[in-house]
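The form predicted alone is given below as one chain in structure tokens.
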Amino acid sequence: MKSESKNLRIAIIGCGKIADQHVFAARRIGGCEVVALCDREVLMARQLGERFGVTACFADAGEMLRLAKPEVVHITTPPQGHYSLAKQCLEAGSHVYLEKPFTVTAPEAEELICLAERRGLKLTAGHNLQFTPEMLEMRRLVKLGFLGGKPVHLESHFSYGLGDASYVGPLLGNRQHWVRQLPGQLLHNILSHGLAKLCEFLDDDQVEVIASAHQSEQLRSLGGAEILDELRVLIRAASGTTAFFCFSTQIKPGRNELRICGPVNSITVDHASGSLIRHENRSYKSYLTFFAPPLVNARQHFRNAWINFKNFLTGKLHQDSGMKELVECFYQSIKNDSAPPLSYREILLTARIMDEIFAQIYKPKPPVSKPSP
């Protein structure tokens, strides 16, 4: 469905910390215009408002799309709203962008895709880590062949610090804290963008998943009660692809990595730097092995500082670089009729690995057998 209007009409749904990230991405866009803004608690819509100069502010969301009509909405809730409010701004007939996770389950996800399809809608999730500069450079070099082939194996290591008194003091503390009412808690309101990364590259929609977690000693100290903070995945896909998913609070420095093994050569995208490595499969003669692959290396990164260096200059580097290309992406897919930016596939992949997961580090204990008399 293809907007006939000048700028497209935005609206958000969720006026948190998260929301003032996609207000900046639409203004860097142009072609949109932020019209309305909603939450349950409406002095937080107002703050935003004020923030951004948008006056129309709800405290219901069927209020707000009935008089604000938004082409767009951008839910920034809680996860356990997103799918009742994406189901209602789709019957409204708007398109969606649901930050991360997408949904509470699978089930919701394919239901929410499938009304979507119906309704000539477009749906996207908020895997903005997918669209940063160096993964860009990544897709690029995948498409013209640098792997050799499809990937053989792949690695996501994504780290969560806890440090930020802010943001895990609460959740410690409060029982009924929304994100200890996930299925996978704390993991499941960060993992998928780890995960959404090895999904791109996982050519089957059912895949094999063995996932082991536990409890680190530092979340043990701060009375972290049930809380898993340690998760380390293994899947494999039935085309033979391998990938390995790690999601740690401990490892120091914190790792946000993706590397893709192709039959020929590899990949390796640092999102902490910001910088993308090419593994070469080259043999070198003689002691020419301990030297040439640290210098060959050596260039790639002063290469990949001199590349954000002028991005930094010319306004094109910053936090939600990759939040604003994708959102960019988002809303040209709307004007033009064509594909969103994420496959439907990759959200559901992401979705059930994700649902499989919790599954198994979460599974309830078996009852306690009493013995007998």
Given for the second form:
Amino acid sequence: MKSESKNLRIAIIGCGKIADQHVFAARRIGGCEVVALCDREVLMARQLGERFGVTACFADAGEMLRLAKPEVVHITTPPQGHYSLAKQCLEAGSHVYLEKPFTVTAPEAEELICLAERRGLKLTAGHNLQFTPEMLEMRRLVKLGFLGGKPVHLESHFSYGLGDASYVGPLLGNRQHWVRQLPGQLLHNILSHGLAKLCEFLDDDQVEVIASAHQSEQLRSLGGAEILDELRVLIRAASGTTAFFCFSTQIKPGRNELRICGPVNSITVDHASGSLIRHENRSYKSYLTFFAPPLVNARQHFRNAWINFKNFLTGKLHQDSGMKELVECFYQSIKNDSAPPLSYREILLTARIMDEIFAQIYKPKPPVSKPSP
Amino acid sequence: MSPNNIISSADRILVTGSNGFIGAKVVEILLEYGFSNVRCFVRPSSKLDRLKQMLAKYPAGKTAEIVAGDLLSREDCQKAADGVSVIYHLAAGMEKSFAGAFMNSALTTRNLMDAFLEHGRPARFVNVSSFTVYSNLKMERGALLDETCALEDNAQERFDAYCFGKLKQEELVRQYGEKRKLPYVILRPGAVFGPGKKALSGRVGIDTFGFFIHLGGENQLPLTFVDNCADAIVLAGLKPGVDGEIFNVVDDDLISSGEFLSAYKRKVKPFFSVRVPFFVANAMCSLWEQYSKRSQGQLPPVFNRRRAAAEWKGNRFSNQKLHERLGWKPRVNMEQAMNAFLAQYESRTP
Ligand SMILES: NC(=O)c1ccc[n+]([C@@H]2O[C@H](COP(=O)([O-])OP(=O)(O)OC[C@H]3O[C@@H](n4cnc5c(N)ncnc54)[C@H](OP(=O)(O)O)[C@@H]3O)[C@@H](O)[C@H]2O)c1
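Can I get the form predicted together with its partner chain as well, since the one above is the form predicted alone?
To see the whole picture, the full complex is given below, headed by that same chain.
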């Protein structure tokens, strides 16, 4: 369905912390206008509207869809509402951007994708880290054949500090907190960023997943109850590509990296420093092995710093550049009726692997048999 | 206890944010005054050591009630406000995000006021706001900032989520006063200091760039020692005839930013600091703000003219209304207050 109007009409459902970033991204893109805001708590919609000059504020999504008729709806509510709200928006004829995690379970994700396809509408997930400048550069290299073939092995590290008391505090103190109600709890709300990067290259849906998790000392001391925060996952696709995923609240400095190992060359993408390192399969004579590679790497690090500096000077180094790029690509795909920026296969695979991880790590423990007296 | 108080010593009093820096002191002063039915509202995640230790010091502390919950939940607000005559509302959102600050300052206040009107016996709602709500952008340097001064009209441009939350909180309280006849008093403390809070007020300066930039110069600081501030808050809940009033809370004998910094350096540790005059700070903040706009937020507008004015332009402050209408007198003079504040660096209190 090609969008006719000049300015895309955007609405946001869920006016919490992340909604600001969505409005900022839409403002920077141009060719679109935020026309309506909706939150079950209408005061939340109004506080956002007041700050960004949006007057149409609603407490009911149905009413908002009927009156504001947005072409695109960004759903930025807690995940428990994603499925039903996205369904409602699709049924009303709006394209949908769903914040991560896309849905609570993979079957919900499948249903939404089928519905969108039936209706000729588009969906995307808030996997914005997939669209940072260094990830775009990685994709360009992969397309050019830099890896020398299909990835052999992938590694993704994702760190998350427990230091932010304003987030972790209320969550720990309240068993009814929406994060605690998710099947994967804290992990569920954060994992998809790190996993989606792997799923892009796991080109076969038949994957084997082995997950193991525990609770860190720090979380225990904060009263983390049943919440797990240290996760390791091994994945093997039927095609032979393997992957390792590490989520940690403890590793310092925090790591937010992707390493793709190809049959010829490899690539490391580091989100923390916005850099990309190519690992080329070169051999050096004798002691040069110890001198040349560090210098080659140094040159690459210098180049990364220079690129970032240039981008900063030209105003292109926004901290949320991934989100802006993703939103912009999504809007383009709507305007041109082309494929959305994230493949549905990738969104679905991410959701399925998440389901599998949570089933394994939160499975009911077998009862401990009491020693006989 | 004064016989003129609007409540008796047995009436139920609720203190929200009671485990916080000022809230715990408010509870302590209420117990000291002999109120025997104090309900302390805390979040379930709060570490209650400080509050419990303090309660143990007073006989009335044994009858004080600790209720855990979140003011974002209407049910928890109902639990908190049930049968209560006076609410001292100190809980506030200190988050950096606007939505977070709004939620924990304004939404919580709305929920609490609704519960108070429905399930309490409303005699007074003491809303603890802050100096942050003022804007002195259009005021002369050194002009008197009192309760009649203009409020910030663009917290977004000031990039100050806390200010936004507090403004919206006050707005709601005034609305409830007008439309639903909530008997309220608003207090706006300046920079509250004392043992239990080690950070230097941003009005003195910042160390964002790896060294201390002293931006406050010889500006008067709107200081209020935690005991003095808490006492003012307590009185605001007890005195008759002050419904709908607003009070700034600052101490007598205010000292300057320079004096504060010198005392700190002498007592705590000497460190390198660079003094930057206001006109330079203001120009830099203005440039930062312009760059932030031009680059569409690549650098967030953390430094901007509104913030520069609010924190470093410099005003004079008055506590005349506090003295006259609430009969408040500082419990601790400025010298004793500074000594108590600086003494905490000697002891091992975290
Ligand atoms: N300190 C100053 O210099 C200053 C100056 C002017 C005005 N004020 C005002 O004075 C009041 C107290 O300040 P403070 O310095 O004592 O702050 P504080 O120590 O941070 O205390 C704030 C309290 O609010 C609680 N709280 C936050 N959100 C809540 C929610 N949703 N439900 C229940 N409780 C919640 C916090 O609970 P947790 O302990 O669980 O986080 C905390 O105990 C605030 O209203 C503040 O705006 C302070």
